[in-house]
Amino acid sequence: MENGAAPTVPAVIVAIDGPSGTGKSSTSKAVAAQLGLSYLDTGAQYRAITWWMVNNGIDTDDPHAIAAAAGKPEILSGTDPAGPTITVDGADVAGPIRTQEVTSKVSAVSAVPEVRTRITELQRTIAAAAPLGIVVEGRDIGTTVLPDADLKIFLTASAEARAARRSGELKGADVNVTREALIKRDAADSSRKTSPLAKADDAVEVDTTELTLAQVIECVVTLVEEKRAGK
């Protein structure tokens, strides 16, 4: 070491992929901010720009409208773990993204290979350029998007534990109703044919079904801490 400097930690680039409900969202930003990593949500750009479609007239029921405006709208996502924010165009829709309408059209606006080619490079270029590492979540980090990844987590859940949490967060949602919508969104993500949701080869499984949200939190910054010291 010259000058006394200070040991420098290895930037670490963490992919967690997994279906809806398996705790992505939540683990994703405590391991981040727990190891001092940048965060990025990945659905919440594909919500986004599926939010700046239904704004702005667009048919999300024809992939050639889709394709023909997917380059249109700036996204802008902030990667701070403790408040990450996402904006279109300049406008804060953290909030609107959320709505059952986006919720139920994502995945039509998702499967445009326009789209997926669109997102997938904004998505490459923050984690290029995030200091120390990031966690990037979604549905196809480890196997299209960052597929030299340091670390691959696939997290999984009963559709049954998943239906019960997404419930939980939508108050007052019938958790039938829920796990049928979560079934049929898995479905759509996992046959589309441009970047399905699907596990890496070299992705660690963790199955989240039995499990507090503290021990995933526990189990997966215990997997990056033992990635970046073999770094």
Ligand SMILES: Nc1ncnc2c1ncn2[C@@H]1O[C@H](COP(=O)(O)OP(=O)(O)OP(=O)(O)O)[C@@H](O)[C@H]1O
Given for the second form:
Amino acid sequence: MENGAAPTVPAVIVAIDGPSGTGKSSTSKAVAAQLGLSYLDTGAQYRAITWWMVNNGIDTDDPHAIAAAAGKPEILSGTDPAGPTITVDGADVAGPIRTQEVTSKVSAVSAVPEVRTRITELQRTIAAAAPLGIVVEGRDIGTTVLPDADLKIFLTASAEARAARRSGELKGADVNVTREALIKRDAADSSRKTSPLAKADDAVEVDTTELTLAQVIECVVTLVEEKRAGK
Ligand SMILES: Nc1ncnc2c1ncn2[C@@H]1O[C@H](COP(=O)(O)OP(=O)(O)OP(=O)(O)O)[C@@H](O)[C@H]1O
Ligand SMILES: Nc1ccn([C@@H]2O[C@H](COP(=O)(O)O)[C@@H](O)[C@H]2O)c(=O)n1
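Now show me the form predicted in complex with the ligand, since the one above was the form predicted alone.
Now the complete complex, all chains and molecules, led by this one.
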């Protein structure tokens, strides 16, 4: 460059949505790491607030009780794709938010509008602060949280493929039980009134059923690079 300044690349915002077990986290982390971007797992934030509700004796079947408490916990997300973190009131909850109890209650908690308003604000603040850009994954990122994202991807996969992947991860879990649990959670997330799981009209849909994780990552990296090149 004539003035010796380093070339600047504008920050890029990538939204990755889709049902459970389609590969959003694995893909988003790898794409962000490869492209030097930040990474945000929004499901972890909804799990963290659910964990706090359970730990503080809030009835997760009572939307009014959840709404009244939604502003209380302080949730912080670390956005390094090589080591994402999540804390609630200063405590590391990366492990506790993955329990069966939290997984079975998170859809009810995340359906409460006051919870969504609170978490959506956090997500927008984090995305705006990412110096080179960010890959944000969840259920409503392209539709609601970041409707002006530079690139929106909607990952899908058959229920059978998703259940096989998940039960491989949860060693020994029955594949049929896992499949039914995934279907139930997706139905709850898709049918809630506020900001349901949905594909944005301008999202690129990628069916990962027959693709390896490496192929999905390559596909998304190519889409980001094409976007950056203005294609
Ligand atoms: N294309 C793929 N082929 C095979 N396994 C995959 C593929 N994509 C992801 N996986 C595996 O499937 C499991 C679920 O992936 P991941 O956690 O990334 O999904 P997710 O969409 O983020 O799920 P959730 O929404 O429930 O958090 C992981 O064990 C991951 O390694
Ligand atoms: N943008 C989002 C992200 C997640 N949720 C809710 O959190 C649950 C857990 O998500 P995982 O990705 O960790 O499985 C999910 O089932 C949703 O209920 C959401 O509402 N919006």
